[in-house]
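A lone chain, given as structure tokens: the form predicted alone.
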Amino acid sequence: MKLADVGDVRLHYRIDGPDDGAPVVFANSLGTDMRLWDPILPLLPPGYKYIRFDKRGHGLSTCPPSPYTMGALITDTERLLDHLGVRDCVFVGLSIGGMIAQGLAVKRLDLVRAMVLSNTGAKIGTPAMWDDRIADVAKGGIEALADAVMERWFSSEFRATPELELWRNMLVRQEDQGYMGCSAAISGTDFYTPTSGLRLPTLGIAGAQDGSTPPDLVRETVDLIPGSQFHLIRKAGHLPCVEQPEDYAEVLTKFLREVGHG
């Protein structure tokens, strides 16, 4: 476990492969840490530089006082791959992490050579949606949400598993100014007009049971990008690298070959 000072916060990372792979770079979602992405990595193809952290006030990095900015969490992240030395990585990122990697390419192309936007939107939900998430969290914590997150985030037949109770455990014990300052973050951002000035490879995925970024959100989004690839996967909802994580590597494996990383 490292931590990396990035200024107003302090960052969580770790990084599995070698020192000189092609970096590949993952942002997690609202509301779970790093080990989002635990069911993919050993499906992963070997010689990688795989990076993942944690996004301010989530898992084991530092959490201001909420609301957050988008641009905060760009930032953070753009000072977090300064500090690594990486540049030209594939990003992928998932909701909110979609979101960070939408404006990191915009801001510093040098870092970002192609990006996966996964289960995310150039836009989400209204601000009048994030207002009352919000509100219940001050008023009740992430408690609050955590059943009606799991519809959201899962299909019925993985909230029928035991599984599901890893995640909403996940969930629930993170930081509640950090669920509040990431959501107030996302309600502030709207990157249909900046990401559509974007030129370079981008693949779309989707989860067909996703209840917080649907199908037709994520094709959208992507679509603003010339060139760009959609992969839908079945029998998953907002976190398809969990409940399909063999189709999830699968993909993902296939857009790095075909972008010529590493």
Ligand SMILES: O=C(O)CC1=CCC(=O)O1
Given for the second form:
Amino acid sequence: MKLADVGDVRLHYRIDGPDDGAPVVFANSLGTDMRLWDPILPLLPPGYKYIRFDKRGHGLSTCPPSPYTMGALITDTERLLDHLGVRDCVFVGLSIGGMIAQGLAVKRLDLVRAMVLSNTGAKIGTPAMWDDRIADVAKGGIEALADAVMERWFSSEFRATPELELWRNMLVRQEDQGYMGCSAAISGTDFYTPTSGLRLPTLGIAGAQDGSTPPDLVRETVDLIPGSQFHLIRKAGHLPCVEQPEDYAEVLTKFLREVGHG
Ligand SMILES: O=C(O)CC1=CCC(=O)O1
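Follow the form predicted alone with the form predicted in complex with this ligand, if you could.
Zooming out: every chain and molecule, the one shown earlier first.
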């Protein structure tokens, strides 16, 4: 079990791979913890240093009371990477993790040499939508919205499998305060202008059936960065690393090689 004290939070993280491997950092989505990446890790090439962490209010990391800001989530990540001595990583961010990727690249390009913006946007939803979601969790806990979240996370085919229950359990076992805190951070974020100024190799990944960050949003976001690439995963919703891990691992592996990482 690895823990890092970064400012007002203690973050739980995990490293797989050799200490001297080229670093690949993963940041996951709202309502998930680092196990989100379990399906793809065994499919990725050996020799890299794969770093995962639970953002504040999620997984085994500490959970300050809601609300959080995107700035705080970015600073947590920056401090974790500084703590680990990471520089020049490929940063893979899914959904809110992709917002953290954009903000981190704007703030500390020395940390990020390339990024994967998976199922994310420069802006996700509207403040009114997030206010409603926060109010629903405050009233009924995450359980109150879990079924609706499953419809956005997964395709109808996947929702018919027994595996659905495991991911639903992951969602409802996150902290309500962590979920509300990160929802508030997303609500207050619009990265269209700062992301437009970024110049680094970028790959967008989208799921054709994503009910939260549809393919057009992902494409529009990566198109802000000249030279970016885009990959659509057809039979997947918001979490293609879970639904189509082979496809996800293949496109990520190709990107790692193309950007000359490792
Ligand atoms: O809509 C959802 O629940 C999925 C999601 C939106 C932002 C994020 O990180 O996850």
